[in-house]
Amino acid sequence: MNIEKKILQTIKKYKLCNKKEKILVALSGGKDSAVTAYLLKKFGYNLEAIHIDLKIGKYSNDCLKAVKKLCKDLKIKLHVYDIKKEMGSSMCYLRSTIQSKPGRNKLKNCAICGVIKKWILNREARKLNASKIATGHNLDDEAQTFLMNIFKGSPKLSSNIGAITRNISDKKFISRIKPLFYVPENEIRDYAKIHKLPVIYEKCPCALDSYRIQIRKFLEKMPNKTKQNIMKNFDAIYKKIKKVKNSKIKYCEICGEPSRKQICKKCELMKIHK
């Protein structure tokens, strides 16, 4: 099956979307979130792009480049959040901070921005009014997470994934949608490069010390077949797994966005930073 059938068969199970709302694709520069923008505007999905601008030196002069490139081509509308502007630093200041401060010297880079990103990307999409937040995780990313949360011990954490972030239903919360979630990585990358795609191929320099990137490491020596299995797997507890998932949503204390905890995670840190 190829990439554009899996594309469809998954939106279509999982009722990722409709051609009625908007959905808020978050370009990265990278090849994962251009191929997830191509084919939905391909198939005819209303479609409006978001882009972090983490402000990175070059890395981030060459994604925006590369994102700004795509929506001329594809005739979307861009929003640009430049992180600078709307919070005084670049990300590399702003996690190295936090990371400098007792306690959080050993927070992952990639969690610390994680963290970050998923709190803007959430509250820019209610701003935009869009319906749902289109990312490019693929079967590589959710194989990566699944294993990454048995190895911690932590299989609750897993509660939310899925083609569609399964959240209880909040009016603070925007729905994620993955319409790669069962496209390996090799397949988006093959995909990206025969349509010649505007994309950055290039590692975030950043990313140096993530447990993810170990998992990665170890993916990439099995099979796309084991990927798959892996997440077959997965749907097969999900059930037992839910049942131990915290499923109240309360509004963060100090910013009033969707949270587990009196203060959402992304305050947590800004709170430390401050």
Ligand code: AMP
The other form holds:
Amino acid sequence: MNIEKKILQTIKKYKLCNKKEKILVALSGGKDSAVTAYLLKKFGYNLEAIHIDLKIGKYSNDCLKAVKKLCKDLKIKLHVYDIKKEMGSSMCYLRSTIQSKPGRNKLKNCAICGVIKKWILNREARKLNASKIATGHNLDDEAQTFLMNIFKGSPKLSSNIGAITRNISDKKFISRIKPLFYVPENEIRDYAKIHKLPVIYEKCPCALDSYRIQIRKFLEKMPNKTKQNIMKNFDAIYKKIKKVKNSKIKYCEICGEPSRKQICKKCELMKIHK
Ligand code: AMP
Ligand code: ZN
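Let me have the form predicted together with adenosine monophosphate (AMP) next, following on from the form predicted alone.
Full assembly next; the chain just shown is listed first.
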């Protein structure tokens, strides 16, 4: 099945979005989110885009340029969130400050960046009246995460996996959708190249999570069918995982964003004391 059919099928099967709502595509500058935007636009969805400029030197400058060109070509309105202006410093600085706190030195770069990006995306999507946030997560990403959770002995963490966020329903929480959930990475790369999308192929210089790299290398050697089979296992057990994690949503005492605890993950990380 080609990539376009696969996405349409995923949208239909999981009721990811409809043509009346506003979807905010989270563009990183990479191929996955660019293909997500390209195809949602092609299918006639109502799109705007957001890019978080993380200010990680030349890498971020190149990403910003690529995203601007893509949005211009596709006629998508782009919102740029400048992390230095909004949060006072670059992602590298924020992250190293967090990692320098006692007990935090083992936190992975990508985990910290991921928490902060999710916080920003939810808040900005709400401000822009979007009802969905679309990201470029693909089959390889999801199979990696699912396997990592199994190998870590934390299968419950997999309740966050899925083509649409499903265990949080709150008016302040904007659902995240992953139209490329069942599309292998190599098909996305080929598609981006064939359509000459302006994208950055290099990885973020801070993505040094050795465990994920190890799992990625292991999965890279596997045929796409195997990755699909891994996610078939996930599909089969996800309802059971969902039940375990269905806790009530509160609002963070510091920032007011939806959270499972009194203080959200982002504010917990950024607290000065502790
Ligand atoms: P990553 O966590 O870097 O693998 O990225 C996963 C998805 O998050 C991407 O496909 C994008 O949709 C989104 N994303 C990552 N980085 C950014 C960014 N700097 N700005 C906006 N969205 C991003
Ligand atoms: Zn908070």
